[in-house]
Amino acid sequence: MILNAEQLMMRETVAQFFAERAPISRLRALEHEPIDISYDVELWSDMVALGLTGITVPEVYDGLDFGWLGLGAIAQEAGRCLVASPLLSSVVMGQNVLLNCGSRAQIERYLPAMLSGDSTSTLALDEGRAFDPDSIVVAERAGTMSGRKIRVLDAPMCSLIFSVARRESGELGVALVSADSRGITASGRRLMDLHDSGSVVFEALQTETIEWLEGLDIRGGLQKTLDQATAVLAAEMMGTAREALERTVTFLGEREQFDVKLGTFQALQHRCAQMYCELELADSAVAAALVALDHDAQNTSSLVSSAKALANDCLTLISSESVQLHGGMGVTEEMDMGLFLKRSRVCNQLLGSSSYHRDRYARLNGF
């Protein structure tokens, strides 16, 4: 990633913000916190003073305009330590579908509540098994609106929640609702890395408590905000990734088996080296994604399937093969590598599996 001098400075200073106050023991706390708590308020808090709200948001709304290359820095240094927090669920995908789908009087109202950090949001989008965002079955009828969303980024805790659905007249459309709404059920689930997928179910809600975003392309919209979440993530599974395998060298430089270095074995040297040059193939097209977000390019959505099957390949080789070079002790509760590798695994289904995005790309160049 070649960023400029204000982007890398933010960069620096947020790699050592989380370094300091985001370590991996602070993501460990989360377990034995209720299941409705998905990230540390407090940290999240800290988060928000630094600016990191309005990292992308244009300067006619009062945001920094850093671009998505800058945001894409910020999400490998969350990546490297695991970090949990509305980050994508809010700032990537609640703000920027209140951008890309409703009216400038809809982004005035809403905006600056999520970038002050008053208010929190979440994009309710999934209903199947896998990731299928043109599958959509809630849908608005006779005055209500009923349905169930699965895999919903931190729903028990966000104020506002973005749900897409079909509207009376068929047209796909984007609910924003409040959270505290009557017939509204936002539950948490803690997934296996600690971080947090709930739900959110509508029963019978009434439609006088819904607005519906007025933007004038809601699907091109939606689209939009899913590409730029889709590279925000596959930015931040690079920050894992490259923690993981600076872990690993690092373990085999110092760990001893008869009174040798792991890291003299050829073999172990052979398989770091496959994992560091997987890792730089899939870093330069995670940053070429990024790139083509900030200049709107015409085929930004072929580059950001492309850097999303690579950045789950790279991160489960990754992660799998740190886990093993770590020996039998690279699962255990008392190893942090075990949660890198069940972060992984999270990733790798959370906005379209390898072979979604795969199919994706082949589609969108026409095959």
Given for the second form:
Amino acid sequence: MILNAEQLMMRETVAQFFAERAPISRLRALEHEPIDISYDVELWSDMVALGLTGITVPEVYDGLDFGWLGLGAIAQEAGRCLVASPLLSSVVMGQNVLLNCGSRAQIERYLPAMLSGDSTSTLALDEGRAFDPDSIVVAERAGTMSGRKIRVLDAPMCSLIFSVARRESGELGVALVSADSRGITASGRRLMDLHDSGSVVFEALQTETIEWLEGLDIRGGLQKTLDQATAVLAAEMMGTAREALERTVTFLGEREQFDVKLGTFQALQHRCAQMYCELELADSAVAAALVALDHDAQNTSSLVSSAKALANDCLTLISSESVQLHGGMGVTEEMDMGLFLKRSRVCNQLLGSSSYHRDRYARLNGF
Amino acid sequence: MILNAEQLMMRETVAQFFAERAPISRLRALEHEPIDISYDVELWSDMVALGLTGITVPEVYDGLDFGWLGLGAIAQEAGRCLVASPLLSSVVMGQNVLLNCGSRAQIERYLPAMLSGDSTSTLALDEGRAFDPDSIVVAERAGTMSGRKIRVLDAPMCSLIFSVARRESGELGVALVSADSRGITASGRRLMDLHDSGSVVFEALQTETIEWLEGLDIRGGLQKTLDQATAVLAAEMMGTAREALERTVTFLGEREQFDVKLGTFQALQHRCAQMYCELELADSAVAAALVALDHDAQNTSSLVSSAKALANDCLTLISSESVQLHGGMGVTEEMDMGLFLKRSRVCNQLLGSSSYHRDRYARLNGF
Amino acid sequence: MSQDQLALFRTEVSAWLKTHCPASQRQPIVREEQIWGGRRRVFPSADAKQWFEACRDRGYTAPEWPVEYGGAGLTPEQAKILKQEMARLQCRPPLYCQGLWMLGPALLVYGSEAQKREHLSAICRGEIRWAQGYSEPSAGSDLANLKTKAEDCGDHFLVNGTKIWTTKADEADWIFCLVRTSDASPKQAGISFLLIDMASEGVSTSPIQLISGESEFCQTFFDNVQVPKANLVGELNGGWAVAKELLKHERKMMAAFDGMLEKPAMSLLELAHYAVGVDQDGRLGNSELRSDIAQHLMREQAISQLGERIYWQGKAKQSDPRLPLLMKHLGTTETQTKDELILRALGDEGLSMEDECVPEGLRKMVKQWAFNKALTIAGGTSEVQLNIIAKRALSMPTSEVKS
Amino acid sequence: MSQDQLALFRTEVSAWLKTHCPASQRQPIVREEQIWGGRRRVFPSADAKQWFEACRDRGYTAPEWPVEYGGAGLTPEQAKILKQEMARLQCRPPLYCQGLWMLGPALLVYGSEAQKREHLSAICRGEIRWAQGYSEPSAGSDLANLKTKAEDCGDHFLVNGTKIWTTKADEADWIFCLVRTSDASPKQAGISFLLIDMASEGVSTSPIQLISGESEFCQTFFDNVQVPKANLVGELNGGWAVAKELLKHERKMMAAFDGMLEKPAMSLLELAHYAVGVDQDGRLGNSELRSDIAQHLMREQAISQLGERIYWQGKAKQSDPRLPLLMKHLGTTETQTKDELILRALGDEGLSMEDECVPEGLRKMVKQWAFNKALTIAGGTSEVQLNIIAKRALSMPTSEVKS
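Moving from the form predicted alone to the form predicted together with its partner chain:
Now the full complex is given, and it begins with the chain already shown.
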């Protein structure tokens, strides 16, 4: 459950990189961009240069094979700076749905461009208000596919779209389509955290445009992909929570009221201490989920649900408390704390709320 | 929502009475009594002498007609001393199921002895692990009635038992039986709070022994009786909570550690302040429920459910925190705080847990 | 006043309201159509202007103020009846103004006759819009520590410093301020209450953008501003008493504010039904959400019941002074609970304040969620409220830390 | 030691355990059958005696202690393997004793050679049962403020005072105590660590009844008790260092204790299924309870995962010293959460500790609920834990209040 030397070094490099190159002001700059620009392309190409597209990819496919724990550490650092990038959409979801659901030939055909940054991809799965991977309506019928996918991260920026849909046969499938195909409209939607949650609309998309992934176990591959994405998102959230708590503790240690540092007030100390307990608790659950992914453990899904539920609750708490403890400054845009708060609530909906994951955990554990 | 002059005077009298005559040591004395002795008979006869059997009874039936808000104030004072008495079982549940479900003739026949203290009664309703007034199995069949009722308060001490059961016709009914009838076994069960939660077993009780209550609306009358009992119990719980909080605040103000009074620690101050907020919040809900009973308001049941759910949560919190804040002393029998804790958990199960009442509240309010 | 007289008054008021309040002014208020008055006041419609002027001329913008200062001179009972009738007929409040809610009541107690004559009527008539200058960047909860200085220069004060959280200061005409006039100890003893015309040279404002995207608040700067001595309210260095009088009304106002705010597009329950639907038994589709909503509604209701208890205690002269101390903390916290429930129920639709794909009413709820994070900070943080409750309601011993 | 050697060791240990641990001693322990040793020790069965003596003779009552003091001289890796194999085979712990868990490790560091020789072997061999004398009625969390006094009388100390929360002091032979030997300031600097034979004249005990009905703890009184100077451990007035060494082991012990306790009759999930049943989809019948149980199980699991993180960090010499500070508060609080869930699920059956109509296993859970209320108090209250976390893990500034 701890990083090896290589992973530690990578984390340090990445932390420094984000601190220097991706301060929150760079995220804020997106606000002035057209809505279809969901991340800073230059920043992304620097991330590619650092090797971030290949962290979990097996060496056989020219990846670094640093494992999910390694990628989790990187996501944590990204979370500290609230970085908007296709790390989750393309590197985790796109690449891995290909790896998990594609045939070897398909992997070999599409992966290299993803690793090199020449192409980015995303996973189009969700269709309803709340995350629910089990209710897929979009289907191929009579030679065409129509329907709407939401919460498709970075949709308008990517070149390939993996879309979960029912095949003509009724079976679940993953359709690989080029984003510029006729019959596809990918739109951006900038949420309050300035990250994207786009949509993809298929309008009589011709069957011949679709390449169905040909792996042996589509359903299992999809579940694995979602577990991977959920664990990495949870890790990113832990970075966000850690940064928020650190900023708050620093603020309380500097700000004076009633002639003493705010941080000397015992009630505030206890609240910070409790937040720190929640942080390390959730962080441990996240680490365990990542390790389970690395070992392909049997109870991975249960551990992932636990990690996401705890990460949601932890970041919700810490971001709310951080705003409160920053006092008046906490509710101004001048401070970044409001962005942490908003990011938290967005992450709650992404890949499953706490309520969803508690229910899933209970189902997986037989109650 | 506030007491009138008569009610205030009655509350003061009763408070003084309980403080002098019913200290917690008197409750503890029950531990050495046989299990079928569920309260101190002498204490009870003094309570009768004070007029406590007639508080809510209409003047037409020779009661004091001080109303439910008045009885609630008395129950609060009883709750402060954790008094064990048939106030809830006989005065609230027994008398009122008679008033709400009985015919005028039945009321006139049985009520006077109850008011004078010559007879006490109880309501036998519950049959399962958790409170659920809608699932009644005990039924009259082919001339006899058999079955088991639990959580029958003060069962072995009372002379009359009102038992909810299905009648031969399948309709719900309230059977009035004399406790010494053949075929009835009433047993005591002393819970960890030293109060009784007895049981009544009917074994081929002959139909001729039963007098069915003959009011016009048995179902409505039952619901009203339960609402009345629930509101009074909630009031009693508020007294218990208030006493626990006051004792804790006093303790913190006296006890020194680290060379200062514990009560000066801000974290403890905030916790006490929060408890006090919860106390007055729940108390307001309880007062509103009692007032609704006095006015026979349309939304009474909803207000009662709200009162009980909030009272449960409030007393659970305050009793737990009080034990914790008393430190090591809090977990010894020498202090009474543990009894408050235990009483709290018993009350949670009596007449519905918070979960039960949240569900009922939602049903009553259409969601 | 006898019950009969009050009943008669109710009939008259009701008739007057029906006559003078146009139908367009008998709908829930929306923020854009609130009338805040002031030198630069504009009316959103002719109806709005007519309704405002009718109220103004009858003294109904300040029903309880004396007639000589522009009010209607009503008794508290009458004022309550007016309020009830306006609520029943859904009449919009004719005027919103901090002068009305806060400064006026304090002036009535502490102002000189000249000050009352100069300012009260201008407030009632909506001619002057007031802002409040209390908080400072370095003195949030610790108000007594304020640094804005008013130097005695013989015939005037010279004011230097800055105030923060001044609501719409950029649209206000005058500001009432707490300023330091002495370095006496305790610090409260060196504070005075000053009225400042914002048109004075050296006053400037800069808006503060909130996380809800709004910028209702400003920072106001005072740079060698000359203020006539006649603008001192109460004693020199006696501003703390005026401030406390005024804060009483701020709390009342915040409690009343609820009714004056724009109503959300849907109630929490409507929203939950819309978002998660019901199961075959008619229960909300998400059982966790259902239970949490029930819990919240019970608590919300209990907070009003606590308010009622306080009200009836007051009526019966049995007031428990501890209870009002609880309202702000309980109320603001519960509002935030509700906001979080709204976000949970909305799911995907609750993640944007700007995206036009989401109905405006829902987006306003999301903005409200963000805006309401300030509720537990502004007007005395929850932390300060808890300190006060521990000390004043529970008489817990004072620690070495002052608050 | 190489991996091969360790593997060999594992094989040997496993074989030895299988040979020497009777079947009756390979079942979950019940409280009544724990072997606590001491002058008055009794064995619940011949099997238990045989198993204890086999372990004693091999040094397995204190695997890591040097052989010369009665231990087995195992390395930490070997001891871990022994522990794992014992757990795998469900062997009962051969001996329970505070001398083993707490005093011994401290003596190994601070004891004189004579003290080690006198006491360690008697502990390993279960001949002497020890109690702990730290807390006092007026010094709970504030241990440094203790008042029990040891006066220097030349050849002996004269001890007067009282200790509280001494576990089973009425059955113990010796007690290790913190006593005041100087009024120096800070108070910690006036404390010494003393070993006292409870058979000495002037020592008496009185049991404390807990709200769970048990009386595991005593108050111990010292009335002019003469204690030889040879019983001083460490330096005079240097007891605080010994106490801290020992507390380290107390925490380890409390963490390990879980495995040594009697297992409850049912797991929380079994209990919930028993009590509320399942709906047609196989979900627990009470949806609120189901969701709260899920939440608890996740947190309980995360606490073990935090423990694992600490373990692996230690192995890799990457220890984050902040993490161990969190375990006690998190763990004890979560246990209490579980207890409350048990009570909620049990409903009517969860309301009595004595009523024989309820199965004994369930009543034990109720007792445990009450007993566990002490978890957040004993061994450093949660409040003190949070103080420590704020200070040491978060480096928050120190207020004027010491802790």
